[in-house]
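We begin with a single chain expressed as structure tokens, specifically the form predicted on its own.
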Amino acid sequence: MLLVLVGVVAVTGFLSHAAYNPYLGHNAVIPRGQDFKPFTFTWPASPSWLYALNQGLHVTVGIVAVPLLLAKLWSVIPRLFEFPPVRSVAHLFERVTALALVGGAIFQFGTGIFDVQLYYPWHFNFVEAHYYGAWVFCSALVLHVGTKFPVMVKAFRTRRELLEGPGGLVAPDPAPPTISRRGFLGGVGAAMGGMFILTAGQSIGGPLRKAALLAPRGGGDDFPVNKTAAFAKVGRVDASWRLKLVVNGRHVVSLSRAELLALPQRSYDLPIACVEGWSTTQRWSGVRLADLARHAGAPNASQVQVESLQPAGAFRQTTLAANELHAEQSLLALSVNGAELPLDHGFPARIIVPALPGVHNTKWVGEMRFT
């Protein structure tokens, strides 16, 4: 059971990393601290719910797996302290892989849950550490399963003999158990179900969102915000704001909000999906990014760098690849649900790209540079 859940978390985690930090080319502007490029493909811009599904699975399954992981660690604690600690070279290899596996599991699940809760009691880059930690954990898992596979096969083939036979794993007259196997598994299952109810609503929405008490963006508000304008140090934006469109380093045109509203407007139901696992779908209206590129005289632009009015921060700018720039539903959003964008949601304009991690849907857009 744990192997299946960990497999889901691992696959969705690597896919999340591909979406979060793709390779966009030598001219791409990668946020400081995220300048390693482990993937050589661009994350797709459709279907629009792709990242929401992937990240919802990654976070929800990871949290639901925690009681099962703790149960597994509890059940093998005696083996972690057996004596003598090393009996052979093969046994030493098994112990080393187990150490990497247990340590990797604690690090990956621990830092992941802290990230979901927006709590960072460390001084290293979470994304990079979590990515390389995943390789250590997954490698240790493969080696451990490979080492124990013969034992697993033998245990399943001779289960009754191993458990009940002379010299088996269970003594002929064992001490009364403090809890039955059925009770133990039932308790673990109940804990997993409770974690699902208290977490999944931030991704699924609907009535479950009010029950997502363990999720920082669950528990009620159906349209949450991760970073407020006050937190980002973005003050009131007045009528003097203009969007600057730049092509190949040459200033081309600047547009007021009224001029942007005069351009052809499109409306789409699109999700914002955050790396912490929450997502919400709203109706966004604005100008297609491809139309802005044509308006600026760059209809065939291969990428666009978007810069925020936010004065500082790792994600005050992002780079969108060609498929994201020219996607049918990619918008410079000016309103949401039929009303003007609130300041906390990106007024006067923000990027909304289908299937893109929420952190790259830049808010408070001030300049777009096409190349």
The other form holds:
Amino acid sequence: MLLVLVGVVAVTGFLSHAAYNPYLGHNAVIPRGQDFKPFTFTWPASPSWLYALNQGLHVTVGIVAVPLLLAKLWSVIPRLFEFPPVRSVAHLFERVTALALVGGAIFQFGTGIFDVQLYYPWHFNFVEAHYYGAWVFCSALVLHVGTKFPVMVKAFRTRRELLEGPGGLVAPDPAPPTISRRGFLGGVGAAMGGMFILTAGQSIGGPLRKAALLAPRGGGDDFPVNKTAAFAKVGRVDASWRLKLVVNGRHVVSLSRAELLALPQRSYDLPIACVEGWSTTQRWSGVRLADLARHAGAPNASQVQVESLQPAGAFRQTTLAANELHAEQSLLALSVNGAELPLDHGFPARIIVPALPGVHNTKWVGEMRFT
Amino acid sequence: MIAWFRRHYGATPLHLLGHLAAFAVCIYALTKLLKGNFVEYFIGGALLHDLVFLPLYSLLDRVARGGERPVRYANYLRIPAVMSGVMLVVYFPLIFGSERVNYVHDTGRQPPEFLGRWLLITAVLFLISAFSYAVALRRAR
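Cool, the form predicted on its own is there; where's the form predicted together with its partner chain?
Entire complex below, previous chain first.
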């Protein structure tokens, strides 16, 4: 069970890394060429809920798995104090793997859970540490499962829960039991259910959102903001604002908001899904990115770099791949739910692309460079 | 040959190969991470859990039960305590408002009363548990 949940969290984690298309422009947070290349591919732009599902699973399943992980660590603690501490070279290797496994699990769950609460007590880059930490944890996990697989099969087959002797999991001198196996698992299940109810709503939405009382973006706020204009140091945007369209390094045209509103408008229900595991679907209206490319005279552009008015920050610019630029529902949104875009949601114009990680839907767009 | 290997190494050659491969990946990843205070967090997390957190909650459990002997009400205390404890372990930065400033910058609003919510949820859990214990006692009579 824990293995299945951790597997879901690991796979969705690596998929999320790929969803940022780190091979394009300045998208990579982790220096390019150092991120185990086989895992980068062009992230699809449909279905629109793909990234919301991926991150909802990554964060919600991760948080729900915490009680099970703690129970697992509790159940194997006698092994930490086994005697003799090292029986052979092979056994030493297994113990080192156990350190990577336990340290890796606590590190990955800990850093991830702190990140979704915007809590950064450490002095390292979260994205890098969580990414490389995943490689340590996953390689130790694969090895651990590989080594213990025969034991697992045997335990399932004989229905004897634990095996005795060296390498077994039976405590050498157990205290009298104070809870039945069923009671213990029931308690763990109750704790998991509690975490699900208090967390899942920020991703799933609907009535569950109100129940997500402890989730960072739950409990009733159904259209959260990520980074306010004030924090991003985007001042008042007045009527002098123009969207600069650049093709192959040549400035082609500048468009005012009125001119953008005069272009063909489209409306789509699209989710914004944050890497932190919350998402929200709203009705966005604006100009299709493909129409803008055509307007700029670059109908066959293979990518577009979008730059924000935001003066600094890792996500002040984003490069979108061809499939994202030309997707039917990809918009430069000018309004949301029938009203002008609020400043905190990206006024005067923002990117909304289906299945794109939230922070790549650049807000306060100032310039678009097609190539 | 295999027997000789097993006697000296302690497991099969496949075991050795698997471990060497995984160690190579781990060492590569770790070289990327040796900055800031990463090592403290990686090793510290495991030590904190194994040598502080786990003994602490085991001790708490024993004290609450008043010693070794199994008592009937123990699990009516344990289940709500574990549920509420896990909520605290996961969400303590929000519950204690450790990053209030970040929250306001990011969301543009004041954080809700997470501490009050957690206390209320905890109270409800213990109430439900006390009620089920009362029902169980009455049934047993």
